[in-house]
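Form predicted alone, single chain, as structure tokens, below.
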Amino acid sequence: MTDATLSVSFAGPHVTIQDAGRPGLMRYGVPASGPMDRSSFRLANAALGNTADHPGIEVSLGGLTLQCLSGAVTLALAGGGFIAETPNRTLGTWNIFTLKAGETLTIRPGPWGSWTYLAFAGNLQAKQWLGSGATHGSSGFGGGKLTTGQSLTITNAQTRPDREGRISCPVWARPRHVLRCTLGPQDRFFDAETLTTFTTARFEMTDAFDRMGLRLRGPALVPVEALSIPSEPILRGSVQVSGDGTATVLLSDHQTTGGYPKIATVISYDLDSFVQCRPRDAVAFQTIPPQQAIETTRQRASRFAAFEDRIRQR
């Protein structure tokens, strides 16, 4: 084993290094980050051996370009449909390739998905804070956004060719349109017509997105009457309404406290998939009772890592 040396030739906006991020900070502050698609992002480490806490690269629709200057490394790439080129071929995602001296890798949106998720066999050197690699994004705590010109460095760079191949896309990863939620925290502040139209109108996603939450476009849901709700904890797949109506997903970097009600709380698995649509596409709200959204929860985590485990000894 050797290293490998990357450059970065170009690099979109919210291109990233992450790892699992950093929990159980919360209470002083501190957001955990990690992955916007967290499930994508343990399968593109799991089908090269990592653990799900290996730092790797988040990918936006942005695109990303590296040269590799020297050494090799095999790359493993999971989450939307983005196209990935090198000079002899273009893939697909979910896909697993190596790299060489003098190679180009260009990644690419494709038909659909707005993350993807570029993992290392070897370790990708990345600044730490409070522990982990993972970057905070407004504030660039952690591993950093990339930027053209700089230089990466993998660590006991491996060239896997046993590992080579298509990986299993599973259908659950692509883009999910109808969001399981259970309401609350603070619905108590929406009328029983604003909470109908909550749960049967048609929500579309805009440009107004970052690591930190999406906006929606839709029906207002206005408060019924002026907030005055005092700042509480706020958690990932909350859905935060501003005074006017304004319906706002919370994501990886969401503020930990915050005043505005948040009406329901998305489930985890379904954020993932969520956060795969495009700006334009439509989206709805589906409330299920939360001992319901605890079992659904429960049964994905379980298909999950038996899905996770057939990557792993693939």
Second form
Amino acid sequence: MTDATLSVSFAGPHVTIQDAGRPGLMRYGVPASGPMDRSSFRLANAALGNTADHPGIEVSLGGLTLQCLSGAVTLALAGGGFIAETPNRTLGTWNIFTLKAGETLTIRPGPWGSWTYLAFAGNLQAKQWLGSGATHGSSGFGGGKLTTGQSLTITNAQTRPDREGRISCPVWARPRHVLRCTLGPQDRFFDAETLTTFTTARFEMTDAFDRMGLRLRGPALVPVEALSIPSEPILRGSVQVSGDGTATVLLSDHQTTGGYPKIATVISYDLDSFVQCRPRDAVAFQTIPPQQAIETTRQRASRFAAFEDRIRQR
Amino acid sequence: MTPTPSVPIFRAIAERAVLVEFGISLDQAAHDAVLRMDKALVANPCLGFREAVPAFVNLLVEFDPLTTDHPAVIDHLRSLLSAQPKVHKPSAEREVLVCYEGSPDLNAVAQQTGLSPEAVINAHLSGDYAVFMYGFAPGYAYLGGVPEAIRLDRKPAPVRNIPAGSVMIAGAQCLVTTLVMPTGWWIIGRSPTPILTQNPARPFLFDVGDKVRFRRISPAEYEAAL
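Having seen the form predicted alone, the form predicted together with its partner chain:
Entire complex below, previous chain first.
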């Protein structure tokens, strides 16, 4: 049983410690947080045989450089198509490799994707809040944002040469530009023409994004009655429309209630691949009935489970 | 169709939630119906239940789409409506300490309402507050019950970096902040009472539905209580 110590030589904005999140507390104003792309995060942990709620690091387009000060630890990198400069060679995401004392790892954006996940063969020490180390961005509660100069401790750090090498990247982990959603729950605040615009127009990702939500550019979806509706509970994936008709897709650290009408709600799995799109990518919404949303989710969940098992058994 | 407390509208959301609407505008009967269904659901959760989020006039119910679906959840929620309401214990009453001296907007509220600062304070203390919902940020509990005499619209533009523990009002609502945040509400006091309690067994001071009473403290008591 030995520790590894890493020093953060550089961390871009929105680089945070995450685990599977803290669901169940929205009634107290606390969103679940957790990874933006939950599927890739799970796969990074599965690649090392870890449980799904094992803490790891979410890396944004801002990138991350870590230096190993002591010990050694095997790492898995999954999510997006980033570049990892490791001591021996330059790798893409979807790889397992080992970092030893004196060595440096730099993760930077590559050909595609907006988020990547670093999982550890060992226990990354993360400050807990309400039973989870997931970082809630706007408060900084939980494991927290990584800052340059900070050090990280991995207890029970292991090297796993048996697991090193490539992991296959499933096709559904790639960016998704058509988002399946159900209409509502406040679609009644939009006229028929606006609802048609919503389902037929192309929207563009903007660079106005953080872990709370992502603003889209596109035709204005102006509500018919800009009346003040009493604040309603919000789900991750809600497409919230402000008074001027701008749509924002709400993500991991979303506010739990809000008074803007929600024209539609994106299904969970599609959010994972939506967040891997980049600013200026085009996206469109495809509305489906709730029953189809459930069927799609069940099929996808069984495919995911089978894939995760294969990666875990490697 | 307009929802009512006895005949709510059930809206299916994505693959995993139902929103139950008991009304469309701020209305006590609709809010009471939210609290009743929330309590009934906690006592008798549906298959695959994940969490329920009460708000002013609606309740969000999230479920596991791998084990249940919208129609089954809606059937269950409908059965809770017709079930005899169980005798439930009265809502808890929570006390929040507040020091009014030196607050940035006390004089502005006095000016706009035509009251003296002391009368604004007395009006605020006299309110019967209840927690309607949480929102915006962790521990942000929206308290309804600000007396008519000191109800003001929000400021035209938010002010940045308002410290945690600020006691602020807008319209019929009052809120004690838990984080440094921008706000357009009127800050009339500061409170040393933690809403995020740091107690793992009870991490939040209030439950939705709790009654709240403010108790005035002096600046010296405020400093001592921090």
